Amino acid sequence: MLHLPTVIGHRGAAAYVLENTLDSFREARRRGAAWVEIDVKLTADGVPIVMHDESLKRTTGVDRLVAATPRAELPAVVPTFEEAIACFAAEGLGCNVEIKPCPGREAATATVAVQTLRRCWPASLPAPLLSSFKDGSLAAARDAAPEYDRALLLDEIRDDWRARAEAVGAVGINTNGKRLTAPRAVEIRQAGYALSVYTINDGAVARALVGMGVDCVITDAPDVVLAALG
């Protein structure tokens, strides 16, 4: 069964530092996180980078689509996936790698991401967890690198959750903590899946979710949640 830390820093420590940047990953570590969660997508020339949105505008101010921007023209604050992995090695950080493809690049993004992990991931760190909202990305990751554990990302747990998880060989479910119900949490845990929730920044809510059986809380403020969980 998949073993995760109780707390993972969401896009680093996004409550304090610009998300999905090397500084944010270092800040998460400084605030006690043992793992971070990041988003990986491809540039126009197929380089895997760490970025959540389809556009660069919200986080960098540059009004361009990631899929239309080559690596050489990215703002300096946006790290490549390889640069992020080097940072994790230096900081001793594990990682939940969310495959976040631009439209139409579901399989390609997954394949490049796992190829990069195979080439660059240090043996000194725990094996990464791959997650995605896109079933096609998880299936491609399974086919390209079955050795990496996978988690299905779901905004809401519907009745088909287990069939979807089995179809992509997932061993974990990552879901919206604000929408998770106790019966669904019990159902997932009894079925043998690791259960993670995003994005919970309130300590009392985190405690309640762990009390429901949640294994891992993904948070913008890892220090706050760590303190609340003791």
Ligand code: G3P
Given for the second form:
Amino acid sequence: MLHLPTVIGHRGAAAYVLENTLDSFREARRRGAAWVEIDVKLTADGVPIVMHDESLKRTTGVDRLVAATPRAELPAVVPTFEEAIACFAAEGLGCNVEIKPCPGREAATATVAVQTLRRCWPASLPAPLLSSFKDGSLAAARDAAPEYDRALLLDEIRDDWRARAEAVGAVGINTNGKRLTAPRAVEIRQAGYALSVYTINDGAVARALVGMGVDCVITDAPDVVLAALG
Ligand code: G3P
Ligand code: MG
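With the form predicted on its own done, generate the form predicted together with this ligand in the same format.
Let's see the whole complex now, leading with the same chain.
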């Protein structure tokens, strides 16, 4: 049974500090989050790093693709996955690890990420939750390390959601909270899946979603949502 906190800090505390950085994870903790969500992709030389976009431009100003940049040439502000895990150990943070592959690297990104988790994830922390929009990444994660819980990420819930979740052995659905309908929320919860929503920064909206049966709210502003949920 998957046990998630009610609130997870999105990319750390992205409302306050540059997303997917060690400072952002520490800020999420300071603002009350017990877990953070991060995006993991591979550098040109196959090192797992924490970065959302395919390009480094938006968050670091460096106009270069992640998939074409070796680890040694990354801007210092971009953490490796290992550095992020060390930060979580120091802060006592759990993590939803989103596998966010660059095109064509769906399986490799997942395989390297779970190998890193097996090597580095501290026993003192709750087991991480893996998630991805890519069925191929979740299947590769299941094949390489079935012990980690998986959630299927869906921007919109369509009728094939359950078949897709079953095909990759997912125990959770992580979906766009702005598009989730009450009947879908009931359907997912009654089917026994954990239900998380992203990215909800408004306290009243978070309350309404929890009222619909949502287990976990992923937010850029964990303090705001925690306060709203009481
Ligand atoms: O994992 C939840 C959320 O982060 C998914 O969308 O684009 O923000 O990674 P995105
Ligand atoms: Mg993400």
